[in-house]
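As structure tokens, one chain now follows by itself in the form predicted alone.
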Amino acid sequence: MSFDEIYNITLMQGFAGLSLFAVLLLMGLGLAIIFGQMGVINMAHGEFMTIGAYTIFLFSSLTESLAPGLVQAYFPFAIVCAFLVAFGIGWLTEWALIRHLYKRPLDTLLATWGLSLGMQQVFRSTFGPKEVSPTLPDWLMGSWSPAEGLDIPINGMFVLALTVVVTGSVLIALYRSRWGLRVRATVSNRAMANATGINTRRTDRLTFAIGCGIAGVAGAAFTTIGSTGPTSGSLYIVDAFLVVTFGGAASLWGTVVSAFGIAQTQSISEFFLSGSMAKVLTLLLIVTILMMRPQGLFAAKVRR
């Protein structure tokens, strides 16, 4: 193999790469900006995901059968309609069950795991246990080739675009915002925050209901790599907690770092070794790195 070959490969897994740090970053920003304010351990977090997934999918099935003129055109709507059915179920997900188990992250562990269990079930019986495939506009199919024997896959590219305008406008959000003003205050001194008039159950409900919009949005992200089934998400979830606790569980700066180090270092990894073995070479360079800065690479102080 010639020296051309071997780094036209090592691109293209390095692009295969920025496909799973765009899926992983944002699953860990709705984790981060959960954990990071809330301090609550949502291990249903991959079933938002899921549910992202599956609106793509229905909207794909619906677009087929009532519109096929509008299948190269539904795919951005469906984005939309992916993080507004993520949003209004973890705003009712945390009306119902979240908010009564403030400061008792055990007992969030175990009902979110529980939640999780049942969503999975409620999918598996209106999905049906095999993976399913939306229907992908063509200008989505494809591959670029900047250089011969190089091809980059266009909806690669897709996922990694609309990966960075999420992500920029989560930190608009969070820094010129009066939502991002209250969600700093909050995180900053929880105490003060409601002395000066800030509503931070309100403020809780929704940060909470936008961490699980972005996971809906991940999930669409998904679809343009992967089927979905109905434990796609929980595929993911340990992943994204390892993004977070990497980077700093409060810190977004460090979320994207860390997603991007270990998505980049799986990647290549596989290249040399079997998935397993990257697998465990990353866990490794994790937990190394986490015993000299068990803080994450990004520490934030959070007074509470």
Second form
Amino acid sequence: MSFDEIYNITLMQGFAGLSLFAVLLLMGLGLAIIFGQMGVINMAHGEFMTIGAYTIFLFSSLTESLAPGLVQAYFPFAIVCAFLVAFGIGWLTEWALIRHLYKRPLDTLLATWGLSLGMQQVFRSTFGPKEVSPTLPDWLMGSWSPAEGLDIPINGMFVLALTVVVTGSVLIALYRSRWGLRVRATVSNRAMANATGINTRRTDRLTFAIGCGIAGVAGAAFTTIGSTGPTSGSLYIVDAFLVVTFGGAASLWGTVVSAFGIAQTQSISEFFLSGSMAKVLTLLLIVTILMMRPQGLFAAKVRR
Amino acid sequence: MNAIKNWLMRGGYGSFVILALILVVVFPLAMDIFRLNLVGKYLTYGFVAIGLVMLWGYGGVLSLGQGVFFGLGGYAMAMFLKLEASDPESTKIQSTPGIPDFMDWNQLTALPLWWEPFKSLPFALFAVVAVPVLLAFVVSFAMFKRRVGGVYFAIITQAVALILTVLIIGQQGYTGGVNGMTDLKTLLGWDIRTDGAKYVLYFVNAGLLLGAILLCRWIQLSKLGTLLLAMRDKEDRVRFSGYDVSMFKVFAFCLAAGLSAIGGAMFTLQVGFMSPSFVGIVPSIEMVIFAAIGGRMSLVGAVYGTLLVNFGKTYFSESFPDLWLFLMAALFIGVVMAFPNGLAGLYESHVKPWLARRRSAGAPATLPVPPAPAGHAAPVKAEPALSARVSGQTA
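After the form predicted alone, can we look at the form predicted in complex with its partner chain?
Up next: the whole complex, starting with the chain shown before.
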């Protein structure tokens, strides 16, 4: 094996780790808002991702049958719609279910698990039990090879770019906007935030809906790398929770760092071990570190 | 006669006796062996459910990984049965006779060292309880000593369930992979697949379950049970009173794990196989709903809840497979929003007062002068000091 090949393999392996990082971060981002900021355990988070994925699928089938000429262009528009659909359903969920349960976190967990079961059955009845994947525009297919023997998949780069954009917007929104200010005030002291005139109930609802919307965007992005089935969401949920918990629940930067760490650990160990053993090793590592340091990597300094 | 009646009423054992009669007399008389075996299977989940009553209802700790312990118990039992089923005589067509068939399919040529002790039944029975309890101890000791609880604990237990599932499915040669351990035939030469054996196993299972309920009830009525309740409601106050709160939680978790493991072992014996589909996250959360439907504070209620949900599942997935998940969703949401104490809670808040009203209305007619009932009523009212503190609690 020549030096060039090793160099290329290292680069491609590094990129595989980066795409996994993007996937994990996108999964965790919505949850970091809902679970990290609000403290709501939304077990239906994976299903909100599936909503986004099915929205893309719906758009792609509609454009294919109604306006075949637009197949190259529908994708960005569909992502926005995925956000809006997930946002709307999240809004309704908060109104119907979550707002009654803020004081009972463990019960929220059960109720949202029930919600996820119901949503899975809705997907199954509407789209059928088979996995589906949308027709992707050509500019998302194939790979980019800047040098001989080096192939970087374009869909991976797209997901990475989308992740950067979404993460950036969330960070800006949370730390530079009125909404972010209200959210942070509500999180740190609900009663005081209320007293200063912040409508905490509306803030809660908006925050939950935005978290769900981001989950929808994540699901939309995942259609470029895999197919979607009714139970796809349940595959992501534990990973998403671990990313957020490992990073330290209240810290958005922690989520970014932990997604990066987990992704690199897994992709590097995948190079040496079988896929399932790499997963076991990564999870074991996370659980062990969480046992040693239950507050996660980046903990907010609060008295408990 | 009155003394017995008194004893029954006092500890809330009346509902226990009714459950015992249903399990031991009514079901075996009313059902054929196929249905009875099915009920036996459901009752093995009942072990998990009463474990959750102790852990979640009493200790206030929700575990979403009870399937891990159910599975470990079941696998420990299955390993013994599998080794007995793969003697050199019946596996002589394999390239390596005398090892389980799935090992042979995965090109293993010798029994792994850690399988060796499972050739002895006493060790296997010991491992059924010891392995899960040890794992539960390690996990919960590390977590509770650092005062991690509630939501974080639930997530960690879920991660443990995921790890174990991935491990079992990934290590096909050692565990049987996604199919699990199948073709279990005999227990020390006794064929567990015959109808007679199924009857015996059903009664053993029902007996163990009733025993487990009595054990848990005894714990609930002891000082330990009071402490668990106190800890659930005001953890800090118990800590400031000088108790080591974390060790009580560890105890509750280990108890729940041990009970689930016994359930798992009985599952393996009655159903004849064990597979990773009883280990993962989905079955673990389903087991929580059994306890929640029955009533998270009621041991007997948890068993009824388990039976009801499973009968429902069998009936609906046979007749209306599409509706089952919707019903399950409605159960999860309804039990949380509308009746958090489950069936037992509904009984306490609606049926019991109604019965009491009926009785007080009917009593003067049948017994014009009721001095005796009044005399008995007094200790009955005074006695359940513990249960009075918690609404919706029965045996």
